[in-house]
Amino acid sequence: MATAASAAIRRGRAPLSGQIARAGYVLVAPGFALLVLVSGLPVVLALLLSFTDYNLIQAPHWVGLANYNRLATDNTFVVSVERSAEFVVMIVPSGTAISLLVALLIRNQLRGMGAIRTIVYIPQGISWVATALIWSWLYNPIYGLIDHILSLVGVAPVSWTTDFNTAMLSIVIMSIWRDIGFFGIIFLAALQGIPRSLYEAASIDGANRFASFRFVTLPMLGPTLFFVVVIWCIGGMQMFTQAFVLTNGGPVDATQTVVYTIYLTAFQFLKMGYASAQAFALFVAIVALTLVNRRLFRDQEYEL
């Protein structure tokens, strides 16, 4: 009897549930359509364009896989991939470590810590163009603040943005300065979510601060580390504005990354089809890099 009553109740609610579902679809439809129109359609068109030869003047000419076959033999593109990989290798471990260190330093509930956290996060609100302009002044070998400080301790001026050996390093330092606040806050939130009982248990077992950090903090930060590393990698592979404003891709293509090469291919040489193929090659590389990171961090998931 109870089963029959429950079935009757469900039958009575079914029409209302269907109406709610349909109303939900109607409400979501405009936003979904806008997303498809603004994001999905351009991606599909760019993919089709990557199989053509198109210069913005003449009609697209279908060339099949010719653009993709050209990538492996295009020395400029190969070098730009190496530059992007160099940037990722330099910024991901150092940026992640510094961001975690910042989070550890600002997690204590001391007087004035709120203001310090705000100051640390402020650079994240500055656009990349403004950031690059600020640091171009700081890096200036004649009147730059950095070389002036170095001269006070007897260090000769460094050609930060005009030397092949230091140009990429100058972009890495600037990028870390701008983003450590964002990733530091993410690490801070993760640190505050670790139960104190775990540290107390480690202390009872005789663990010192280093042991607690190694065997409690780092394992519990596994998912957050995965997120931070992936975002650093994606941002690193897509780096463009820093090089465009600060070094203009130089010196001698020392900072000409993949996205910079795509920009030149599309808007300087008007090879839109080939630029689209380069862009999708970058997309595949980013997906592969994300999957590699996912595999490396596959066991770093914990339930409290």
Second form
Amino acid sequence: MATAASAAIRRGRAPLSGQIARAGYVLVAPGFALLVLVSGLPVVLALLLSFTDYNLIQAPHWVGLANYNRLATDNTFVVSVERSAEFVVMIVPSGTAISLLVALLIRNQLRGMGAIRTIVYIPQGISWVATALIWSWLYNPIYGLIDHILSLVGVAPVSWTTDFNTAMLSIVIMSIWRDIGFFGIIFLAALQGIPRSLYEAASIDGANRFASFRFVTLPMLGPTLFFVVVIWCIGGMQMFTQAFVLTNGGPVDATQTVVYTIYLTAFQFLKMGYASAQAFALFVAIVALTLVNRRLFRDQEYEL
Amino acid sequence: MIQNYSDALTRRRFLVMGSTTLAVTLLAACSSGQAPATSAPAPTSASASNGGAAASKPTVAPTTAPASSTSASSSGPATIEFLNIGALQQTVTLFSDKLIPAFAKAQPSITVHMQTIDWGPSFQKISTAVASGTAPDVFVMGGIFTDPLASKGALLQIDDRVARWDGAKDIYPNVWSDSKYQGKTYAVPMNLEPQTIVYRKDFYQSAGLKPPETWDDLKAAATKLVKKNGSAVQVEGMDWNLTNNVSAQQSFINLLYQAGGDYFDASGKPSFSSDAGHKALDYMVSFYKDNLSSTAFVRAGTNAADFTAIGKSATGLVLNQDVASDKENAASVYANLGAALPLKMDAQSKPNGLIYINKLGIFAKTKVPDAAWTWLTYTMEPDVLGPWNETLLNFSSRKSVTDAASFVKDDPNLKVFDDAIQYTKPQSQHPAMFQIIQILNKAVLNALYLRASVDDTLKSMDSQVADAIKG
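Coords for the form predicted in complex with its partner chain, given the form predicted alone:
Now the full complex is given, and it begins with the chain already shown.
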């Protein structure tokens, strides 16, 4: 019995009597039912809708794979995938690096560091809509603070949100500003979890500060880096509110991301079936991206 | 230990806990998820007989609602859900304090609940409500709502009712087309937003120029009045009202109409790559090629300033609302603004411009169509429609109301906008119009940003719009 119990524990399952197990199921059942109702069922329904021509008002008709076949030839969708990828490529490396840098700066136990940490985290408490409205003022080429400051050093006004070359960049800068607190705090927690003995050992071995960072800090941050990169990739692929409020997807389609296209298809053009197919394509892309990240980080851990 | 826990958590307790959880969940699910409506229920007989607090206030509403041959009062009490899209705070106050109480007094058997929503999500709100069968009985509709909703059976056809309604004759005749789908009427025009030329009087006078009437006039004035620092435009010669919405295509359609073109040919095929389309887009793009206008000037987000009003452009293409807003918010700026009739392509042509028409529609599956029509026609009464539109700084669809509105007749610029209405026509209607205007807007912007040639842009418009029509 003890052997069976310990084997079960090793497998991650504690032995339960039938009555206790039933009690557990009963307790879990409401939450599970709610999850199925508000999350599982809509996903299944959306999958079914993706095979129909549902327009929100009239009854849907089955169209087979027509919506999925259309995805590859729909230039608007293809361009929006490129825009989302562009956003991810721009924000993930820079945002991760800056968050880590901020975490390294604020981990010191200096006087007033608590207040600085609070200030860094404050943007995270502001909604995306409010953030975008604030930044639309900052980016304004006529009244905006950023162009005013640039003009003091002789830089010509930049049409941040309406120029093809800077529209996506303006969203990236704003997004990093808002998310830096969240990811910075995650890095900070991970940094504080690294045993001091590792640094002491590295020091004895003659490692300087950079070597300590390269061979102690970074390896120990591996799982956290993976988490931050994955979360930022997923968030980046789903970016919508910033583009909706700050640039309305423009200029032309310079910031029209996949989710923005899904929004237009579903709620402006009332093509729910096709929008569902677009959403599932995005879902597959995010899963693939996550698997790639996992593979990359697994390799990195192996090297270490 | 486990045994003790098991004893404490008996089957009966589980059942009680489960039942309680289920009951709470069901109660939560059954509660109304709707936001509280701005409503003014019909006064009770006591308050009505006493005048009631609201009814005792001065009112601009008629004391009697319009007579209807099929009044709701003949078929018992009715409740109307009214969605007032785009209402401002002063609009809500007007309806809550005056208009709805006055209606309730005249039609005690009809209770009106009003909800408001911004224009942004309004189409989605109506579409989803139609899908769930919970659409408001009467709702305000935007410029291109008619075909997308009527083609899906969401709107009540009202030809017979309109034919019997006296007020129909007072509505500007050229705006009814926006309320029709396949020749049948599904909405009543409620207010109008004509778009025409405004210019800086001080700029034009100092350069000895007259307000532009033709395309050549405008180009010549823009060339003379543009201000640049190197190649960077500092003051535009002409502002084509670029926003982060769909206004680029609206400006293009203005020019397309002036050149004698339209969205579709007689067979219903897209006809943007027509001679008129080429003339219109060539003309518009030439301002950006010649640095008379700049894509850096975009009215986006909170940067919603009318560039002409603030002196960043010599001339602009704007709506009456912009001018009314300039007048209300910046009187000193307003003194420098002049308005002109819509442009003519050349001296031989007629002026032509675009007009946006908001309307009132009735949900096809309303349970109270007669009461809904009674409420709709009440809101179209001059003493109701006028004050309502004045809160929005909009022109009423009834000519007598707009002509009499003091904020219009006492203002020379808004008077020009009023005169411009006769030269305007609305955007074409089509069930896929929401998609079509997005396609056109992107294509026009691509051309204005000089990322595509005029020829390629127009061909692309035709093919993409044809695809959108196919579904």
